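Encoded as structure tokens, the following chain is the form predicted on its own, with no partner shown.
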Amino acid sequence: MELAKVIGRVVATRKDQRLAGIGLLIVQPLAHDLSPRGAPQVACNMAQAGLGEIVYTIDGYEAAYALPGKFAPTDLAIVGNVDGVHAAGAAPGGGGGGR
């Protein structure tokens, strides 16, 4: 698993069946002290994320896993919503629309 932060939204007017009714956002990966980690990439929401809030996605064929229903082609998808970070080195706080 790895936080991440929502930083926008995808609309999609056609995209696999199996990804039907599953909103996409576009999240920046985020190092343990909260700073911006590589591109940016797109995720499936499985977890009601809003713009703003730092998440946890997994990646990999895992990812796939967390939709509902059959295989869904997918290779990152949020799956937790982060109410807060404590880890040494990295600033008090985090999620719920943070940084």
The other form holds:
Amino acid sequence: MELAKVIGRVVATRKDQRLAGIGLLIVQPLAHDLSPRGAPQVACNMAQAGLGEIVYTIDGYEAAYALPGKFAPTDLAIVGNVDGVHAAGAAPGGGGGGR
Amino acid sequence: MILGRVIGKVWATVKDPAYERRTLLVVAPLDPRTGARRGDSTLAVDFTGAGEGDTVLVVDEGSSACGLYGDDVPVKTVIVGIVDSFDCFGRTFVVN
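Alright, leaving the form predicted on its own aside, put up the form predicted together with its partner chain.
Whole complex next, starting from this chain.
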């Protein structure tokens, strides 16, 4: 599980029906000091996140449990909209929606 | 999940049953920030009718693939969507 920043959106009308109605956001994974880490990915928006916001994500098969229904073909989901982060060595008050 | 562009296709007569009556496509990962290709290509079983040149949504996770089959299968990477457009850092990429 890791922190991430929402940097974009994806529109895909032709997709698995179990992803219908699920927002697809492009997220940039972040280290605890909110510096970018790794390549951007596409996540299911399960926490009403918006562009520029800091969120946290779950990857792997467990991401499917964040979506309604018994199963959904995904490996990344946003499960939290971060208000703040405090971590040793991180900039103070780095969270707050990240705008 | 990642965005990718379908750049090819793979045929095989001798194969695991999980690949029968399925299309195996060659997918190049895309960087959503630039729309350009980034990293090594991969193979993915198609579940959406994608074709060469399509921008697709790829799940690279074995349990998800098994969930799509409803069985334990030797498949890890699957295409679950065909992308119409995506936007990133204010730039919009209309791809289909």
